[in-house]
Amino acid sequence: MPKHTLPPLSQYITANLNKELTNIFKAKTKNLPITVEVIEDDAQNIEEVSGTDAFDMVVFEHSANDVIETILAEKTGIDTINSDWMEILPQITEIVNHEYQNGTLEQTVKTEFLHLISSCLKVLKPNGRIAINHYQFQYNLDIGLNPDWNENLLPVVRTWINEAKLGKEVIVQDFEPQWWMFLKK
């Protein structure tokens, strides 16, 4: 198999703010050949750390449904920091459940959701892209998480994102428009 190089200034930035997941992803990516720098702060505020125009590319990579849990969980008091993400989930999942099906969900989550997106939006450089996708985990199913909230995430925060005007959604060839989605700045 060919050996790949990788441009020099190649990195991976990420921003994470659960404390045992940061600490789980700098052990699993410490010997990658590229730089790879973790954020332990909120993606809202990445402008403040990286400044405009720094990023060819941000990616919500089966993150998206992390940020409205997120949200959800500091709004009802759940500290997403210091926890062990996977021992408070199912506590999430039963707000995310809740919210879902009383149809409130997007009165609680969305003006913070779409923040981010317009954050990531501004550290972009010119003509960069957005990419966000999501797949379900059956461990998110065995909790109970609503399998029809799973299953149209993305459509519902593709509503949202249009609908608030936030970059221009960009359609890729072979990219399922279900679990994908592509903005371009």
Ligand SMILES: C[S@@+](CC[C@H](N)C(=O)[O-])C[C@H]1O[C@@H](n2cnc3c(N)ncnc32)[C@H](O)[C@@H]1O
Given for the second form:
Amino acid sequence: MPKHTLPPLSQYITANLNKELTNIFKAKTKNLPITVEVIEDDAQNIEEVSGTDAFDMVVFEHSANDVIETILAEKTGIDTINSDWMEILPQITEIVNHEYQNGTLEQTVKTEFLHLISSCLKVLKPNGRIAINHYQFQYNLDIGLNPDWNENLLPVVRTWINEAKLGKEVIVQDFEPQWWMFLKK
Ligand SMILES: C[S@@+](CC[C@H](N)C(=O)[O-])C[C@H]1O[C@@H](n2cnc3c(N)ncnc32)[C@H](O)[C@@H]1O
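Taking the form predicted on its own as the starting point, write out the structure of the form predicted together with the named molecule.
Next comes the full complex, this chain leading.
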């Protein structure tokens, strides 16, 4: 099979709030041999665009942290839509650390985070999966992100999701639970 032959109906649809990163993403993906679409809205509103049962997979590719950071930033009055993301990231990192060290992170972000997961479950096809991954990204540590939070983010959000009984966790062999979580409807 030629290297770039993909099923003709493959579509990659992503939600992204930050305008500058959306523009960069569009430029970088413009020559890919699949349809790429960016919904410039909060991912929790995705059902309004796609309807229910629309996607084979919803993927949080090292982005559960971004979702949590955005919830915190917006609660603190930081504009995550029109700012340079890298400029505001150190300030958001301080807020994450503060909430984590104070033990208040869960109560500050959990409701909105779970609302987003619930919205994503609605737009999954009946046999679809949500995949969430997280990994150590040196830059985050370099700017001072609490390493314990960074290492345990996935187990923490797993607890939130499973306690709320959102979907059903699927264990996939060879995907380390510390860094990966899969959910079905
Ligand atoms: C570190 S950036 C990564 C962007 C993109 N994945 C990339 O590699 O260029 C994090 C992005 O997550 C977006 N984001 C966070 N929470 C979101 C949400 N609830 N809905 C849509 N986008 C969100 C932010 O607006 C920001 O653009």
